[in-house]
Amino acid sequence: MIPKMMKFLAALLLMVFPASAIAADAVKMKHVLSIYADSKGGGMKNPEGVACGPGSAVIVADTGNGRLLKFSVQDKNLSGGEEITLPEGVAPIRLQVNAKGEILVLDGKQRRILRLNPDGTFNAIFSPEGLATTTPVIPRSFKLDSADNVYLDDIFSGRIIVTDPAGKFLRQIEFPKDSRFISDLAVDQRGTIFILDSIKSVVYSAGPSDTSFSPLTKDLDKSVTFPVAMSLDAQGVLYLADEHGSGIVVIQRDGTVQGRLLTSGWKEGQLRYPDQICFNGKEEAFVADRENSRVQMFDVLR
C-alpha cells in the first residue's frame, strides 16, 4: 500500500512541479497543432496508437471507437483523416507502417497483430512461425526495425520474438528474471533492443549479438511515474510517454535522463495520458494524447 501512494504522490508532483523535476535544456518539443476529428468531424475517443509512415502519412488508432484515421502531414500541416475499418470487436492499441505501406495494428482484446494492405483493407493475421516452443504468443507491444523485421513483446512467455517480415523466427531474448511488466519496446539502427519494464521504471537494452538484455538506465524512477511506450528519434534518442505522469522523458544513448518534457493538462501542447509516440524523420513528433482524445504534433528543438 505504501509503495502505491508514494507513486500517487510522485506523479502529483511531476503534474504540479514538472520543471523541478529535472532540466530539459538540450531537447525540447514546441506544439505545432492537435488533431480531435476524421475528416468528416467525427470525434476521436482515447486514442492509444500513433505510427509514422513512408513518406507523410500519419496513422492513428482511434481505440475508443475501434478504427484507424490515415492523415498527411505536409508543411506543418495535417490534412486528411479518412477511416480505415476494422473488423469488429478490434481495439487498435500499437501501430507500425512498414517501408512498403503496410498497416500493421495490435488488437489489444485479442491480443493478436492485423496486417492492413496500404490501401487500409485487410491482408491478414500476423503470426510467427517457427518457434522453438508451442506456448501461446500474446504481445503487449511490436516494433519493425529499417529491414522490416518485426520485435514482439510477448509478455505471457516472457520474452522478445524476433522475426523476418513474413513472420519467420530469427531469435528470442528472454526478459530479466527481476522485470515487472515489459510495457514497450524500441529498435535503432543498429539492432539494439530497448526494452521499458514500467513498474520498476528501468529500461535495459541488449545488442545485436547478446542473448540476454542489461539495465540501461539508474534512478528513473526519479523521473518519471508510470511509463507506458517508447519510441525512438532518428538521433537515437529514446523518448518515453509517462503515462500516470502526463508526460515525456528523453533518455540518451548511455541511459542517462536528459530532460522531462511537457506538462500534464488539457490546454494546447499540454498532455492527459500519453500513450505511442512517433517520429517521421523531419524532427516533427506525434503523441497519442489519449485523455485528452486527441493526437499533438511536436516540432523537435536541438
Given for the second form:
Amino acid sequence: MIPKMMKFLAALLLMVFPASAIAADAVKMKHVLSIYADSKGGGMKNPEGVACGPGSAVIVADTGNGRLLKFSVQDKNLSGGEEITLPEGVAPIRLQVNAKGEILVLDGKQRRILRLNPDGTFNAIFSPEGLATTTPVIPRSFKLDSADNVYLDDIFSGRIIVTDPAGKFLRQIEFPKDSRFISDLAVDQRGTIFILDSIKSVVYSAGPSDTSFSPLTKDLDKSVTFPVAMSLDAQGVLYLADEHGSGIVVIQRDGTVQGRLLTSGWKEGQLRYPDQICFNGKEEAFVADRENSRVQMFDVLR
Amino acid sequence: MNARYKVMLLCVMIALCIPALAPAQAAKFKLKPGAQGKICLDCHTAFPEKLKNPFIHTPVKGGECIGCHNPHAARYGKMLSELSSDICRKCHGGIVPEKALSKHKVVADGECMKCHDPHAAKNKFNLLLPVSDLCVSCHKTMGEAIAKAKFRHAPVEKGCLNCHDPHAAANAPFLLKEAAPGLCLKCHRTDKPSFASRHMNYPVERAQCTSCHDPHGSDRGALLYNNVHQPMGNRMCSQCHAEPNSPTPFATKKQGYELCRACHSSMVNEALGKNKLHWPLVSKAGCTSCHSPHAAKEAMLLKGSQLVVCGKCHEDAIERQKRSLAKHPPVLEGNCTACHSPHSSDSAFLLNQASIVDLCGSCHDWLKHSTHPIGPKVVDPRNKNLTVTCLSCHRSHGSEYKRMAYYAEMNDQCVQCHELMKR
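Hand over the structure of the form predicted together with the partner chain; the form predicted on its own is what we had up.
Let us now look at the entire complex, which starts with that chain.
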C-alpha cells in the first residue's frame, strides 16, 4: 500500500511541479492609473522615457515639452508632478535614477547624457573616460546596474561600454557582427547584459565574463513588429516595448516568448507607440505611452 | 574510381531505371500490350504536332504519359497524379542545393512550368522562350534597363545564364554562379597595369565590384552606375580611403557620418540639430546605411528605391500597406519622403511638417473646405493631451478596413469619441 501511495504522490508532484513553475513565470499587466499632467495641470507631450527611482519616485521624460516630471506613487496613489527644468534644447528620451537619487537623462537631440542632482538641478555631462579610441560615443540608450555602473549603447562604434558610476571605463563588448540596429539594453542583477536588435527582432545576451554576445531569443518576428525599448523586472523577465505594434512582449529568462500583453488604442490600459518601461520592485510597471501623451502604471500579476 | 566514371555510372543507372519504371506503371493501369504512349494520342490528337519540337521531355519521349498523369481521375489539374512540383522533384530533386544561399522564387514556389514546358519545346531544357527573353518576361524592369543602356555588359547580351543559375545558388546571392569578385575575375584580368591604374592602384580584386559597376549595363563608361559620388568620379579615392599601399587600403579616414561631414557639413549639421534624429545616421554604418558611397542606380546615391531602402528596416510599414484594403498612394509609389524627413525632424515620426493636418492637407485639399472638426484647437474627447487629427481616425500606412480606418464599421469608429451615440 505504501509504495503505491508513494508512486501516486511522486506522479502527482511531477505533474504539479512543472505547472507551478510555468505559472510562476506567466505574467500579466493590469492597469492601475494613468499620468497625464504635471502638478499644475500642464499636459504631457509625447513622453518617451520613464524611470523608477529609489522609494516611491517615478520620473517622466516629457520629451515633447523638453522637461522632466517627478511623481510619487504610494499604495497605488499618485502625487507630485513637479517639473524639473532642463537646460534649453534638451530632448529627454531615456532616464535612469541611481541609488543616490541622481537622475541620468539621455538627451536625444545632442546625444549625450546629463547627470542631475536628486533635486533636479544640473550636475554634469556624463562622459566615459579612459576609452581606447577617440571616436565619439553616441548613446542610443543606457542602463545602470545594481552597483550604479553605467552601460552605454554606443551605436556609433557598435558596442556596449561599461563604466563605473563616475564614468571610468571598465570594459566593452562589441555588438554581434550580424546585428542590424541595437536600440536598447538591459542589465540583470548578475551583470548579464541583454541587447535588443529592433530590425532583426532578436535579443542577445552576454554574461558578466563574456566577451561577446550570443542570441538569447530566436527571430521574434512573429511576436513583435518593431520593438525599441527593453526592461527587466525583478524576476529577470524581459519586457519589450513593441513601438509599432503598440504592445508589450514578454520574454522569459530562457529566451522563450511568453506572449503579448496590452493592445493598441486610446483607452486607459491600451498603448500607442510605447517606449521606455520601468519597474519599481513592488510588482508595478510604468510605461511611457508616447503617442497617447501619458505614462501608464500597471500591476504586474504572476 | 574517379569522379568521371562515377558520373557515367550514375547516368547509366538512371537510363536503366526510367524504362524499368514504364512497365510498372503500365501494369498498374493494366494497359493493353503496345498501348503505352500510344493510347493517349487517340484522343489528344494535337499532341503529335507538339512532339515535332526539337526538345522533348525524356518521359514524354518514352511515351510515359502515366509517369505524371493519372488516366482515370486525379486531385490535381491536368489530371496530374501529384502536385506538379512534387512530380518534377522526383527526377530533378538535386536542382536546388541544400542550404542554398539564394533560390529563384518560382523554383522555391514549385512553379517549374513558369519556365519549362513539361512536354516539348523549341528551346533547350524545354524552356518556353529563349533564355534571355524568358528571364525578362518576369524581370521586366531589368530587361527595359538593359535594353535602354548605352553600354551593355557583354555576357548579359549573350544570356543571363552566363552569370546566374536559374534555379538556386549554393554560395552566392542573386542566384550568381559565384559571388563577386570571384565571378567577375573569371573574365576580367586584374594583373594588367591598366587595371591597376584605372583603379588608382587600390587592390579592388578583393573588393565588391558591384559597389561601383552595374553588372548588367549603364549609360556611363566602364559600366559605372549612372549616379557616381563625385570623389569617385574624380578618381579621388584617397579623399575618403587610406592610401592604396597602406596595410588597410579600404579603411576610411573617419568613421560613420564623420567622414561624410567633411564635405556635407551643412546637411549633416542641420540633420543633427533637429529634435528627432533618424538614428541609423549616427550608427556605425552612418550615411551608408541608406546611401552607396561610390555609385548607384538611384538618384541621391540611394542603395535602392525608397521602398527597398526604407523597407529594409521598416518592413512592417510596407507590409501593412500591402495588406491594406485602401492604398495610400505615397506608400504605394514608394515615396516615403512625401511625408517623412529621412535624416531628422522636429516632428513626431520624422514627419516633414509639424502639423499632421497640414501635412495631409498638402494632398487632400478637401481638408481646407469641409471636414470633421480637426486641428490644434479640437481636443480629443478620449484624452485631453491629444487633439483630433487625421490620424485619430485613419492609419497612414493603411489598415484592413475601408478608408484606412481603424475599425471595420464607421459607427465603431465614431463612438470611440461620441460615446453617447453608442447603440
